[in-house]
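There is one chain below, alone, in C-alpha cells, taken in the form predicted alone.
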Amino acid sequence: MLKISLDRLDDFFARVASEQSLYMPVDREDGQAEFRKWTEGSKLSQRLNTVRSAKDFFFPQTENLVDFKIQGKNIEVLDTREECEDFAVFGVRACDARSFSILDKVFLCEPVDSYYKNRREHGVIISLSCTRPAETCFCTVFGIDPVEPEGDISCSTDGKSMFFKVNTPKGEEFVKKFADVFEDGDPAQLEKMKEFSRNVFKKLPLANLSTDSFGGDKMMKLFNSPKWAELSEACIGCGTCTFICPTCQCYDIRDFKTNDGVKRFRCWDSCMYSEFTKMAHGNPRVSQLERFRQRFMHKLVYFPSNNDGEFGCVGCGRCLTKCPSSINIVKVMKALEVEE
C-alpha cells in the first residue's frame, strides 16, 4: 500500500493535473459540494457527497451524437466525437463507486454504447472510504463496504496521510506514473479506523432496512400491491430523484435543425415525466401511479431479476433529501416490506 502526507496531498494534485485533467469534489458557495476540474487553489471538499455523482463524466447529461449536414436531397453524416482526454476523478465515496457497476450492466453489454465506452477506457476512478456517513446513507444494505471502496484505485485516510490500495490494471498504469510521488505505507494503521467506521455504519437508522422482500421472483405480487395509490400520491412528477440518481440511464435523442444543418442530442429523461417512452400511439404508462411505479419496480425488481440479484441502487441517500415531497425508495421498500 502507497501513501502522501496529508500536508502533500495538494502537491499530488497539481502533478496529477499537470499530465491529465483532474476532477474532485469542491464546496460550492451554498455549501454543497460538486465535481470541478482541479485548478490552482483548489481545496477538497470534506463534505461526504456530491449533489450530483460522478455519473456526468460518463454518461453527461446531455451530448452531441452526430451531425447531418444536408444540401439539396444528399445528406452528409458526420460522426462529431473525438477521441477522449484522459482524466481522473478523485473522491469518489463507495456508493457511486459501486453505481458504475450498474451502470456498466447497461451500456457496455450488446450492443455496446462507444460513447459511455470511449470515456470508461480513459477515466480513471480514485475512490475516497467514508468515515463520517450521514443519517441518510443505506449503501450497507445493497452489500457496499463503504470503507473499503471499489474504483480503480481506493483511498484512505488515518487523518495522517491519504493511503492508495490499487485494485485495477487501470490503477497500476497511474500509480506507475506518478511513483516518484509516493511513499510505501503500513496498512495495519488502517485497521482501527476502519473497524471503528464500520461499527458507526452499523447504527445508522437505514442499517437494518431489508431487501428480503424485493427481488424477480416477487414481481408480480409487487406489481399488483394496491400500496402504489396510496405511496404514489404524494409525487409530483418532478424528475429530481432521477436526475440526481448514480445509477439511473434512462435518456431521450432528439434532433435540433440548425442553418448548417441538424444536430443530434442524447440527454438524460426521466421515467417519471408524462412523456417518457410516448409513441405514436400515446404514452404506455398514462398515471402517475404507473410511472411511480415503473421507477421502484425498476431498481428492486426488474433490474436484480436481469443482473443476477443485484439491484439497481447503491444507497446513496440523495433522494431522501432533495426530493420535495420527502416521498423516496426507503419509504417504498419499508411499505412494501411490511405489505410481505
Second form
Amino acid sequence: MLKISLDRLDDFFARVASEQSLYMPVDREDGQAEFRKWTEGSKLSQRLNTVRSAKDFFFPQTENLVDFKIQGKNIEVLDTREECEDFAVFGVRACDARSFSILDKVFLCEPVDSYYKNRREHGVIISLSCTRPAETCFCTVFGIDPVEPEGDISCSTDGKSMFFKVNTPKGEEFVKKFADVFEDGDPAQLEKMKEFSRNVFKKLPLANLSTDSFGGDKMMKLFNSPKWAELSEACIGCGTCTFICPTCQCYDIRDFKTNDGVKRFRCWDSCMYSEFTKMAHGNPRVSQLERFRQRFMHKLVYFPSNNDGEFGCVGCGRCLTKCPSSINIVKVMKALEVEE
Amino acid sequence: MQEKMKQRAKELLADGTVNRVMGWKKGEFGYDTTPAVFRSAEEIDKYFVCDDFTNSNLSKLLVKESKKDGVILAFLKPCDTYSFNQLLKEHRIDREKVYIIGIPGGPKLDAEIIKSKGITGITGVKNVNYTLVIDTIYGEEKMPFYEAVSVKCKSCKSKKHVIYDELIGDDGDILESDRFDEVEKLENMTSRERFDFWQRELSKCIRCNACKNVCPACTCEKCVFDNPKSGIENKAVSDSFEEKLFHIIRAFHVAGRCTDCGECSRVCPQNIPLHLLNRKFIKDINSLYGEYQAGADLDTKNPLTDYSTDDCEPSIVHERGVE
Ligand code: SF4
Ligand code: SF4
Ligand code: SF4
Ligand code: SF4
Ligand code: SF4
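Show the same protein again, this time as the form predicted together with the partner chain rather than the form predicted alone.
What follows is the whole complex; the chain from before opens it.
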C-alpha cells in the first residue's frame, strides 16, 4: 500500500502545493480549525473537524454567476466563469466526503449546475480517517465508515506513516503525478488500528440513533406531528445550522445594480430565514415552526424520498455544537421517534 | 439550587400564579442545554435543568412569550435582568405577564473551551470542588473549573438583580469588572493594527445571523437585514467591506441599549469577539456622557437619544480621530 512516513508529510504537502493549490485544515488563532490554502509553514490541524464544512470548495457561500452590461436598449450578457484550476483538498473527514455525493445528486442531475461541476471536476478529495471521534459524531448512523472514508484518495495513519488508498481514476492520476514521494508500506499495523477505531465508534453516545422512523414513506405523519411546536420553540431562526452544514444546499440569486449594468450573484440561503423562497404572494412558510420543520423534513424525509432512501444528513455533528440554543437534528430525531 | 427552583416552579404552577415556566432543558451530553417552556410538574421533573451550562439569556424569548395568554414564570440570572429591564423600557415585554424569579448568576461554563483542551467524547460533566470531572468515552478527564468559564462570565459586571418578583439565593453587588481592559488594548493600537485586527476577526463571519437573532437589543419586528426591501439586506457578500458594514450598523443600532449581556459572542460559531465592539461603545458613552448602564433601571434615558446642553460637541469625533 502506498505510504509516506509522517515526518515527511510536510514535504509531501510542499511538493503538491508547488504544482497545484492544496487546501487543508489548519488551526486558527481562536483554537478552531478551518480549511486554508497551504503556504510554507502550514501545519495540519489535529482537530477533528473544521467549523465550516468542505462544501465551500464546490458550492461557495457567494459567487458571481453572470454580469449584464446595459447600453441604451442593449443588454450584453457576460459570462464571468473561468475554467477552474486543478486543486486538492487534504484532510476531509468521512462525513464531509459523503456530503459531496449528496450535493452531487442535487447539482449534477439535469439540468447540471455547470458552476458546481466545473469545481467538482478539478478538485481532488483526499480524505482522512477518524480515530478519535467526538460525542457529537453520528456518521455511522447513515452508513458512513469513518475508518474508510470516501473520496478520490483516502488516508489513514498507524501513528508512523500515512497510508494512501486510491478510490477513483482521478485519485489514480494524482498519485501518478506525485509517484516519487510515495513508498510501499505494510499496512498490517494499520489494519489493527482500524479495528480498534471501529470499536471506539460503537461506544459513541449517538451510535445507536435509529433512522427507522424516517424516510419518504413517513411524510405526512411526520409533517403533521404535534411535536414541532415544542421542538421549534427555542429556535431563534439564525441559520447557523444551515450555513455550517455540509449538506445544506439552498441558495438565493440576487442582482446588484452597477454603474452600467447588473451583477448577478448566487449565495447560500437558509430555510430558517423569514424571506426564504419569498415569492410575489409572500412566503410559503410564515412561522418559525414551519421553517424549522422544513430543515429537518428535508434531511430526513424529502431528500430520501427523492433519492432512493438516502438521508440528507451525514452526522457530522456541526449543528450539535454550534446551535445557539443547542437544538439540533439529533434532538429532533429522538423526539419524533418516541411517538412511534 | 436546581431543586429549589423546580420546587418553587411547581408551587407557582399549582396555585395558578403562572401557567408556564421558562427555564432550560437537559441535553444529550450534559452541557448542551436548551431554553424551554414547561407546562406541567411532570415536564419539570423530567427535563428541567439549571447548572453550570445554563448560560443562555431567557429575556429575549419573553418578548414572544409575554404576548401569549397567562403569566409565565422566568428564571433570570443577574445579567438577564438587565436585558429584561431594557426590553421593558422599550415596551417589548408586558411586565404583567411575567413572574420573575432572580437566581444567582454564574460563572457559567463554555463547553467549547473544554473541547479546545483536547477533551472529547464527552458524556457528562460534574463540578467537584471546582475541579471539572468530565466523563468521556475515552475515560475520565479533569480540568480546573475556572479555566472553562465562558467569555461573558469572565468579566461579569454585576451579581445584582435589577428586577424581580422574588429571589432564590442572595442578591449580589455590582462588580468592579475588567471588561474594558481588552477594549483599551485595542484603543492603544495604531489604526492600521486595529483595522487588521477587525479585518482578521470579521472576515471569519459567515453571516449566519446568530449574533443578531440572539441579541435582546435586536427586537425590531422586521430587521433591515431580513428585509429585501431595505436595500441592505444582503446574503451575498460581494466584498469584504460588506461584512464589516453589517457589524458596524448593528453595533451602532444597539449602542446605548446593549447591556453587555454577552450573548452575541457566546453564540458566534466563529468565535468573533463581538463584545469588544459593543464594549467600545459602552466605554465611549461612559466617558462622553457620564456612566451609563443600559437596563440598570427603568427611568433613565439612553444618552444617545437624550439631549442636554452639556452634551459633547460633534467635533469630538474629529478630535478623537486624530492619531
Ligand atoms: S436550529 Fe439552532 S442554529 Fe438552526 S436556526 Fe434554529 S437556533 Fe439557529
Ligand atoms: S444536519 Fe447537522 S449533523 Fe447533519 S450534516 Fe448537517 S450539520 Fe451535520
Ligand atoms: S462524524 Fe464521523 S466522519 Fe465526521 S468527524 Fe465525526 S467520526 Fe469523523
Ligand atoms: S454570529 Fe458570528 S458568524 Fe454569525 S453573523 Fe454574527 S459575527 Fe457573523
Ligand atoms: S449586543 Fe451582544 S452584549 Fe449587547 S445586548 Fe446584544 S447580545 Fe447582549
